[in-house]
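One chain is shown next in structure tokens, namely the form predicted alone.
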Amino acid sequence: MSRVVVRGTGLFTPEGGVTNDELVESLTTATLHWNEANAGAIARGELAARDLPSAKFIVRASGVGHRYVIDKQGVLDPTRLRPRIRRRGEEELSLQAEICLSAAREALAQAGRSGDEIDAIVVGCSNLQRPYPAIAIEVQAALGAGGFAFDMNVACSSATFALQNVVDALRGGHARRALVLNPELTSGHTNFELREFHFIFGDACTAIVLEREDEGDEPAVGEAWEILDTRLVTRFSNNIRNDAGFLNPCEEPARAPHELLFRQNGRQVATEVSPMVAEHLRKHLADAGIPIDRVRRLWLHQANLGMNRAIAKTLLGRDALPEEAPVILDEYANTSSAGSVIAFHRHRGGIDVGECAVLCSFGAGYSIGSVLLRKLRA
């Protein structure tokens, strides 16, 4: 009989700190300059002046105060509004293979394994700097990892869907130790231009190392999560969508620049997404034979402060006690499928072994991922 645990993970912030009133600032300016270019397309009746950002309006909206960013100085220039990205060689190491390194290291380290002993890596993430080779497959030979690696993208809820294909992989026996990365450089497709979108996003990237445990294994030494199980489900719609991609220069007519960024109806999404994520939270419990009163922590998504309330207080019965969902929304915003994990990293003390907790993720698609883990080893 196997199991899979998680031993470890980490994080890489970027060292730009944003604040809302920073972002506002650059926004205002652009506006303003915006509306003044396009007066008289806007008194003809033919455009909509663009509102003014509001630092208030963002915390009410969203709950996020603050963002880290791969390049602030880009992001906040007002005649540019976003990062800056120098390009590199194909001899060198990509910008989203070198950030998932930094988590990587962290997480191995935590973990007491060495990069030669993960045998799957998958990188999951919301925008892929490229389409191949595989970043994952970058970051495997830089890290002298054996076995496969591969890429794939289920947008906010990457991380839950990576995690269940390796812990199928390890259950399966087609590796022994993985590695799951979520390089998150979402400042790339933010729209910074739009008082809508502007504040939504910050750039992140972490990785949980995962290893299977056999019986009659000599148990390993450190902190372990037992992954109970774990469950995906999607349901299309457009409310949330990007439409970067390949073909977009052989399209005619050619789309507008803000449909190649990331757009959605925020309040659509809301009012869609959080009674489906407590349904779906509840009856996985349900078919676990989990209580919800057993569960000690619920690491959620982390793009609407509003909606993690209410999915917690349904599933509760009550509001959520701050320890029992932690937010990192007021310190990195939307980190898009990073925001989960960081919660789990950063908030996972105060919880003896034995005892239940979920991480769960939910976005475009739409995609609601959930894994159930249990503390097997303090």
Ligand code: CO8
The other form holds:
Amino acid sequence: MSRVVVRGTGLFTPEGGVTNDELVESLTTATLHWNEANAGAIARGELAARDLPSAKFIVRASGVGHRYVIDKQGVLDPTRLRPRIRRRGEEELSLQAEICLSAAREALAQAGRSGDEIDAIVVGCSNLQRPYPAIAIEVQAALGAGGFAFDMNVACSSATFALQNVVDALRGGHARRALVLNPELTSGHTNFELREFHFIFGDACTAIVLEREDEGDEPAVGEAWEILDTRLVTRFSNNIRNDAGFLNPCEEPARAPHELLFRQNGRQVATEVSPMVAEHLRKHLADAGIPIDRVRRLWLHQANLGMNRAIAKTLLGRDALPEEAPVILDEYANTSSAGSVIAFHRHRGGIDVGECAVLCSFGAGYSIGSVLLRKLRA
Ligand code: CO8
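After the form predicted alone, can we look at the form predicted in complex with the named molecule?
First the chain shown before, then all remaining chains and molecules of the complex.
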């Protein structure tokens, strides 16, 4: 019998830390300018004046206190409100491959592996900087890895959907050692001009090294988490959309650039998705024969603190202790698919060998992915 284990994780965090107050100050300046510049149209009722943002609202409504972005200066410049990213030549490493490599190197070091021992790489994220050649293949070349590599996108659920793909490939004998990478450059796709959206996201990249261990193999030394099971589900919804795509320049009538950025009906998402996630996890654990009181940790997708508390409470039948459902949202904001993996990377201490835990993502699509893990070796 072979099993699939997680052997290491890595995290790339950009240097640019941005507080809620900094973000609110910049958007307040930009909004006052916008209202002034459009005063005539606002007075004639052709445009609505934009409301000012509030740091108090952000923390209360979402739990986000801070985020890291790839270019703090560009994001905070009220006349720009988006990152400034140097255009790179074709012979240079792309930005997304670069942050993948940074996270991958940490995960490989933790696993005690080198790049040439990897034979499958899946890059999963909400926004890929180009359709092809795949970022994953660029990373494969830079690491000297073998086998195959491909990119995929299931928005915030990209990490768990990538994990299931990789687990299947390892179990099926198509690969021996794999890397799952989640390079989320959300600041390139956030609407920093509107208070409804400007605070939600942050940039980060995560990496996970997975291996197949066959019966009779000499087990590798060091920490290992057995993947007991994975489960994915999707249900169509228009409540979270990103309409940027290759047909945009062909469309008539053309859309305004801001219509091609992330948008959502956040309240409806929270109301609809939280019970779906709780039920999905309850059923997944029940089908796997794992009672909820044997689950030591819930590494949940990090979009909204209230949502995570509600999901954990429904599952546990009581409020979760902070260490049972760790939060990284206060520091990193929503990093899309990287969020639950950052929680796993940062908060997996204090769990004994043999104990179980859950990694779960949810988001646009709608999509939900859950991974049941058991600590195999310390
Ligand atoms: N400052 C002050 N007031 C504000 C602000 C602000 N920044 N933002 C909104 N308000 C106002 C609103 O205008 C509204 O005013 P009014 O009552 O006068 O109309 C009032 O505050 C209340 O607004 P909401 O009802 O929208 O407030 P909520 O309490 O619902 O909080 C949240 C909004 C925080 C967005 C919350 O609904 C939420 O977090 N929902 C969950 C969303 C979620 O989980 N989404 C998943 C998205 S991520 C994903 O799937 C992957 C996408 C890929 C990423 C791409 C990268 C960009």
